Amino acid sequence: MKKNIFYFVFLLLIICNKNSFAQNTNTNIQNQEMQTFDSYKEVDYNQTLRPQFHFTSLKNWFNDPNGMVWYDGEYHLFFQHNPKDTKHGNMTWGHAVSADMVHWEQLPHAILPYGGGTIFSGTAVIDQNNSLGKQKGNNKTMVAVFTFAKEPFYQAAAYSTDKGRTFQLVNNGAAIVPNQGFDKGERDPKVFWHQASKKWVMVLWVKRGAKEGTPEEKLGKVRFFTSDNLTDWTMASDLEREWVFECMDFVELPVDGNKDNKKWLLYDASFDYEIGNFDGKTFTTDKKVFKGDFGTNFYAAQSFNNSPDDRTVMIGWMNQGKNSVFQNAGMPFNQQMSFPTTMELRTTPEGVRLYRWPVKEVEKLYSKSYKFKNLSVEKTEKKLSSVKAELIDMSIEFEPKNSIKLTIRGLEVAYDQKNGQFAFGTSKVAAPTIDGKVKLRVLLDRASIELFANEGAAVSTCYAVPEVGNYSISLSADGNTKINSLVINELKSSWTK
């Protein structure tokens, strides 16, 4: 009887794991369907709202950076991205890649879904100690985490040889983290390496603050988890913050420039951001909360993993959701990404505070540049008068003695003196004088602008279509006030067929 029963669980086991291997065989066929590259040959930048100097895929509905990290002279760009419509839907990892991330090429979509679900944001490390074992040649591999969409979702892996060229799924595309079972969309794993623990670390958001009840249900919750092998992965410890909330990322960054003296930063989506320190394990901060972007349409940035040179730098997904200016003008593609901005620490007044400011490389695109110093407004503005140009660059520094405006191409950003703070639309961005001086640097596209003032102390990224026609730019003020700068550089498209 006992033989019986011992030969009965025995092909009960049998019979388990062979459908669980047949499962997950099934879950390694990337849905091919979703490979629609190729038709986008057929389209080029020169749509009337495509932006020259944003980051657009060729066609299609995209939204969240994803992947973000540089490897053997590359930027690569990973997204998220709908390859068969303008509209959200059939998440892929779609791909680009730039030598100075203002150049762009689009690739082949990079993971496509698989097993019945989707493949959502996520992060892209360079295995530089072949922790998962999967190098071959010199070439390093490249292992993306990213959350497989299928409630209740997990995160799962996929990695590369050949320069994020292919991608193989991990272990079939099963969970590396399983649900946690806070939320049936846990999501978003930030990862990368930390020196000091000689660990890889995860960042993961996995439960959403509640807008009513006590103070404890309105706790959202991010987890820590540590590796040696990016596979197998164990809880580190937990973070409670009212605003978390999706695609956290979590950096390093010097205090105003002092590489002995770090602090970490974490994010989300929204961008509120909280400084601290990291032990490998847990981050504690005085748990002060701060903006980093005070625009429409800045949503889940990222920064790129195993920077070349000093510079921490991020890309944010502009999000206009369904109503979008690109869908409704008929583009072939939806959205776009902010322009890439360096992130820094600095000590102010108020304290350890982020600072953003766009990467020099923008310089490659200037074709032509208007210099203009110690002016009146009245002068400035007969100056201004032979200035025509469409795609801008332009930094002022004014002493004011009242309120201010500035129309660009139509578009009016106001400053007002009593409230120390620029204005464009609804988005307000403080920039109060410093030692009786204020600075804005403004970047305009065919559809988005984005105020930088006093230094990227403050920022503000927002959906703006110029005025047809209108390449103009005037000034205009009450008072006395003097114009110490304004430098006025006209960039060319960063597109090349």
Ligand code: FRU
The other form holds:
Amino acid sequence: MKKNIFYFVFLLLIICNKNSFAQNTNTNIQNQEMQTFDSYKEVDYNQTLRPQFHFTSLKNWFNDPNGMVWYDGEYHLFFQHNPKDTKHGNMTWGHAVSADMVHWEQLPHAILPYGGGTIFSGTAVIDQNNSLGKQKGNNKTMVAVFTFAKEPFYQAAAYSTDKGRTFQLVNNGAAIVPNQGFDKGERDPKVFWHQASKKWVMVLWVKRGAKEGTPEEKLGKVRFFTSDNLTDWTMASDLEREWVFECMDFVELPVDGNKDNKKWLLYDASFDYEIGNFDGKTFTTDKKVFKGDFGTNFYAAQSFNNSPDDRTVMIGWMNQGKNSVFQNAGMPFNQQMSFPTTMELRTTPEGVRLYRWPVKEVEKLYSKSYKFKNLSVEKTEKKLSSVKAELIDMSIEFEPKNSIKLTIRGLEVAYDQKNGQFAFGTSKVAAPTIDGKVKLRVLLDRASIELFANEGAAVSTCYAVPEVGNYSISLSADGNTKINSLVINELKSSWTK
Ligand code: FRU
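Switch over from the form predicted alone to the form predicted together with this ligand, please.
All chains and molecules follow, beginning with the one already shown.
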């Protein structure tokens, strides 16, 4: 009898042990088949269409920026990545780091699919107070919070004690926020530390639409949660809006640079936004909705958590779907990120609005600059005939008397004086005259054009491929138009050391 009991206990121990081992193999030891980064070293950044100062993955598909966070001298850019193909799929968090948001170094893929699910979008934070209790030595823990994409979706997390180089799943990859009842329609957690309430806050898109035919059907929802330890989350409030869809970001920004007057900005993947107040649980606004980008290819942007300075900087995915210019040209990579821009709230005659501006670090790439002041159209045309540049950061201020056309390497940017707007293809960017003047800044890379009108009051981010072999810039305008200033900076590649 005693012997039997002994065998029974022994068997039980084996079974228990086996179970816990099985759990570990499924979760903590992630799917190494997706760790394809070794093969990326065969590729360089020299292809004809490879963007030269916009982030791209060495190889394969990516979409949303994820986990953007600064820590100890490094900006981390994780991203939705397919480690095996130039199409969407196998979603994994790719990873790149940069000291200046301009020169990027891609690192091995950071968070790999596990347990039959993939890793969808999310954010990363630096656990300054060791809320998660995982800190080792002096390095603060980096905590990535993402959507575990296996129906029904839930929110999960992983942490790194070595500055994002390796990640462990929190609770073996189980839910930290369980499915809220909307199947796949709940994803892309934004997490940040809310200093005033001393809590972690999560902002989650939970659904567009309710039951078919109900008035709520069209409504998107943002669900706010709070937490003390990054693993136990309590629902705090819901915000319902028609415009809300995927990849919410939520940031606090000073108005006109005044730190005593801050407002919160909530935006979604297509960059609709509202400005309001947040008390740690509820976001209140006047429900006015604005647009943060007027281009054809700006999506799922997010901002760096734990910024090392007073700036809030965002990067968006320049989405161009399956048949992108890169895919069609047989490039080894697919899709590109927008150039990082600061986000500022400024008071305008219409109210407080968002302004975006390329980060000043772009200046590190300036190789040659041309500066002209107070010129007639005729003189400007003459001066421009000596300018040749491939990668461009140019600014112009003019006093329009009629419509104006800028042709940059074969790409036309037209100013329509009657409507007070620039047009590039189908994208229109408002630029009313201010004291009779209009300002435009243009960033041009091998596959993109970004327009910043009137100091970033309106921005347009678009795919655009300049004419190969054409390095000229020209201007045509009514002879009475005054060109107050024109600055053209030629850039060097950010990929050359
Ligand atoms: C937005 C999005 C996210 C999702 C991810 C999947 O582009 O659909 O909602 O997490 O892409 O790759």
